[in-house]
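Just one chain follows, in the form predicted alone, and it is written as structure tokens.
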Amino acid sequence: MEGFGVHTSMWTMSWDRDGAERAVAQAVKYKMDFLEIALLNPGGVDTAHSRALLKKNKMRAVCSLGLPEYAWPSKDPDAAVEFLKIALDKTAQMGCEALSGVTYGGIGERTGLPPTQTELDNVARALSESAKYAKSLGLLFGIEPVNRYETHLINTGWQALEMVEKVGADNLFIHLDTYHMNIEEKGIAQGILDAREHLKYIHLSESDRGTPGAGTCGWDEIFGALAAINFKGGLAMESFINMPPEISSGLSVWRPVAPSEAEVMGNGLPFLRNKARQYKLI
């Protein structure tokens, strides 16, 4: 999971057929070194398909989600752990790399109270098995801190670094978002030196989830943090430029967070890679 990479947010949310043409041709377009696949409908994926094309075009990738309210771990892990090892699966069978985002739970997952412990024993005890699961098939398997709007379960990579350590998996890693971090960690570089040894991929989004280099996160900080613990893993940029509502709903977006995706690719991507290798990250 090295390189430069991007969310296939910017093109589709539907994996299918129409979708994962146009995200990888405009990928190759745009030199992306791999795609984030939102694998929102696992079981509607034409692996066959999505193998070969992404094999002909020479683009490697990750798959990332959020958990369904039936299969949120913290209430039912035996739910969880069966729709996880369906999305591993079908990450495998695409050639992809790992399976990221918010696996210990869902997008929108709110109790009003702080997590209990029998929710984040829930949660370790689903990420343990499917990690152990995602090894059997060659796969990494990441969890992503997301802010207490997303979730009450883990905002911070402190928190994150907490129930990886608890899970013990040698491939279970932390993938960070500068967008949640903007908003959860003390300082932004903060969740990066919590995380070190652990984090593996990063979300590179702008404050309002539009185009970055146009908002308020500390893009140098947050490239010298990961210069100096020597990061060595997947930088993808993700904008939500195309949502159902669902989604939507669930991000809590109600309005365009940038004018097109020619504006975001045209603007946020140079600004980042402009960043990263003065950083000496790419």
The other form holds:
Protein chains: 4
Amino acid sequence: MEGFGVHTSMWTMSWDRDGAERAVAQAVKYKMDFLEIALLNPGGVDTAHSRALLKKNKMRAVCSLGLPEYAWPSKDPDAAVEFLKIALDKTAQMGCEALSGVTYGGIGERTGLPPTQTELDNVARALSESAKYAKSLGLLFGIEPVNRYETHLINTGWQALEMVEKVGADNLFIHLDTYHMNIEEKGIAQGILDAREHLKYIHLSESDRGTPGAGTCGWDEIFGALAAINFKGGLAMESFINMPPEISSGLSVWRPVAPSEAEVMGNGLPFLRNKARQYKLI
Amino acid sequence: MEGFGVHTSMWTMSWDRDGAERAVAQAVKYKMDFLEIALLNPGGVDTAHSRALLKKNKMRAVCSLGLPEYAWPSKDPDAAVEFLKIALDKTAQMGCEALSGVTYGGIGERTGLPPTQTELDNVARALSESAKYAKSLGLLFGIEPVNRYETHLINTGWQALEMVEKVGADNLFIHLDTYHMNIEEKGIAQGILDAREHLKYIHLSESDRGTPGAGTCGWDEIFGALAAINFKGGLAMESFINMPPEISSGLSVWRPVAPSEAEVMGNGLPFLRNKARQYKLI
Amino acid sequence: MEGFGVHTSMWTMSWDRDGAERAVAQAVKYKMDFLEIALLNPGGVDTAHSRALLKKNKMRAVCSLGLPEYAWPSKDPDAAVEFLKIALDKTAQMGCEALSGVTYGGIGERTGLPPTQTELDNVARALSESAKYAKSLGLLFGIEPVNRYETHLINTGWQALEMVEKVGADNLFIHLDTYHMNIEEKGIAQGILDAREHLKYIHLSESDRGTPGAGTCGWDEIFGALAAINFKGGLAMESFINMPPEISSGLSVWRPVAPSEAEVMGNGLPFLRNKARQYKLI
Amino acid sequence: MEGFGVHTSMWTMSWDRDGAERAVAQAVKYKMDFLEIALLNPGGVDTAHSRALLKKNKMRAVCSLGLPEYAWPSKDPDAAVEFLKIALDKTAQMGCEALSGVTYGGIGERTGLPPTQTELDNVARALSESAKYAKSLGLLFGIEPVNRYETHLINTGWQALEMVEKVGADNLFIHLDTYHMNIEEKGIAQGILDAREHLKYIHLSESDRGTPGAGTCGWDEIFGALAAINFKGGLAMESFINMPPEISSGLSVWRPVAPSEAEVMGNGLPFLRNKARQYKLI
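Can you return the structure of this protein in the form predicted together with a further copy of the same chain rather than the form predicted alone?
Whole complex next, starting from this chain.
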């Protein structure tokens, strides 16, 4: 994981043959270094097709997901591990480098109370086993803090650090996301500062999940801090447009957050790449 | 509504005799121009006590609330109006100037889909009747856009403007909140620009609802835009600390977002007041 | 003066036939609404050529300058008026809309002391006569506050306002510049707030006079404030690259502040236009 | 050099007995970790008095200066070394830890042209000899890039880095200043990124040299980058008010940049200390 990539949400939310071909073609067109594949339904992926497609196009990839309720680690770590092992197998079969995202729970998981020790212990157990399995496959394994509305478990870089240290697996990394940092951190660079020792991946997502550069994120703070910690990991642009209702609903996106894919790719992408170059990150 | 005030959440979430006395004493101590009373349980308020207390301390006040599920206007505008009339009566009885907040729905109301025309029509009907009733009591009546996770109905200044224009009542105003704007607006000043004709109140709340000045909100953008539109309304500091679990849960606050009340009042309050003075708003 | 334009410094610092043709061709290519002509040597301009060139290309224009030492109004208002009348004549002959810039002194004029009442009175007298003459020609006439190192006379929007009010001519306007505001104003929008009643033109110039979007200027604050005051005047991009030594010296630019014209036009221009569109200014 | 200190400009510009006593008393009152002494006239300092005063008050100190024209290294490196040796002697005699500032030239030194190789070689020679002499006294020796109007020699962190590497002395360090960085750097954190290996001291000075927190400096970017590089050096607040005309003139300050010392100490100091604490720098 290094260089500048993009989340497939720009072009497809279903990683079937059609979606994969469309997304890879676009990623090549926009000269991406890698693609982040949303592994919403790991079992259904045609991994041989994806592997060949990625290889043919020399496109590196990482996978990401959130867990379905029956496999939430806080409640059932064994079910979580079972689910994650399948996802890790698929990740490896496609030739991807890592599995990351809300690997510690569901997007939208909230009990209405702060996380309990039991929940955190369960999460740590599931992550520990999954990280070990990932290692056996030669994969990195990440956790992505998300905002308070999307989980009650891990909202900040600091909390992610605590979990990574609790688990203690050397292939477990922190994956930040500027959209969530903008809500949760005391200064948008704070999550980068707290997570720095384990930070290998970051979603570059605007404050409204629309066009990067046209929201409230403090991009100079973000890129300055990344440069200052000598960040060498993956920079992944993320924007949520043209989504099917079930995905919009999970993300609570009720209106188009950008006018078009053309605007995101025509204005947002150059904005982010220029900033990354300004700070010598690419 | 004008000057610099504070949401009672700093000191109490229950507006009973004890809570009211504590909050008013603190508001006086910190030289607030007004107090925002969270009217979570309108029926239970001892309005005579509040009125006397406010009057004795020469403390102006506004009330705010979100609606309980049985009174959500999107589904049952009549029940909403019934609930809001009681809240408006209490507001008037206490001698307050306005009722505002999520008066158009519940905090956390989401159907999983974008707002439908029927929902918006229902909301408009409830707001129209409530605004009329408010006017008969000499009250202003406000609507506060909140972020996508707290409602699917009105997230931005622009959407609030559309609703205000749809309703067309001259005592209906827009009440913005910097915490929500930081998530929803294309540039944090954008909501101020869009809502300007009807903007009479703003919550000054940090990006994590903690200490103002120690988060990601672009305060110079906010205050600069307020000054530029010649804003004359109320500036209300808001921070959520020391809350009972049922309130934390509604707001999805799972950790202390500020170390102490002392820090919010000792650092956050001077920060906001200095900025308001710098931009000649107070 | 309205729309989005550019200072000719991008392409030439000498407004001779060659320079004018190159600059107008580029301005057309980049779809500029107007061009700002640096009138460094008013007497030497072939106004008939310029007028025909601008007309043929349907390119509107404004002129700007700083005064040579023998014509500094603070010391010799009569010499200043004489110089400015020639410049205004040339401006009118070319068919331009306004003359602006450091029309109240020299770029680099400093006595080592704060401005004296006599100096300010002299400046006011020269501006008053020149504004009257400009009016007789149907021209607007502007003053541009510049930073403390480039003049001791007018550094802020507030000081420009005082001068405009002192002079009291209805065709005299304020011309701000973000590069100078970044140094002088208490919050970069403050100059816009102070000058608003008379603000008709603004230089969009980055903090180091290099590529817009790659410096320290708070662009969202600037554009948000412009939108909030309903700014209808001219937005002029300015960047100083490829300059002859005598100009660099006057501006104290000792190194290339941008790698190339291509970078300024390829990255800086889209950045500014996107921001101007985001805030509905163009 | 570590902790949070202040430039004596807050209280005196002349380091005589009276000035020193007043400044040290104030620094103690405001719980400063160190004081920066402006060594404008090194020869005239009563070092025994200063040493005793600092020791008695347990106040650490560093000295800073700019060179008089007869001792500009670019033109006369020998004269510069002679002057700097006296200043270094005085610095050592007072028990201070370092001498820094515009030790490579005059404040206001400009030839009207970019620095020549000869000038830079002369500067390097003077710095090399002076650093060696400083080392013999157990002192650190710093260079402070200042903006294009105050020198044509070293304006950015990158240029300072080049000079430090050219000189190659292990007690030579870079001293940044946010006021100058705001004008010169491509993103205010860029100077910190470029200078990081040699950065031991930073002036925290607002964009107009007035009250910190009330200007255009991007403080979160600054403190975030300092935290990210694990900055352990000295943080020195600097603001220029109540200055004698000869100093104002050198700094081109023509108006009061803050209403009072009380405002700088009452609002600016807490602002900076809160930010430094937020980013765990003090």
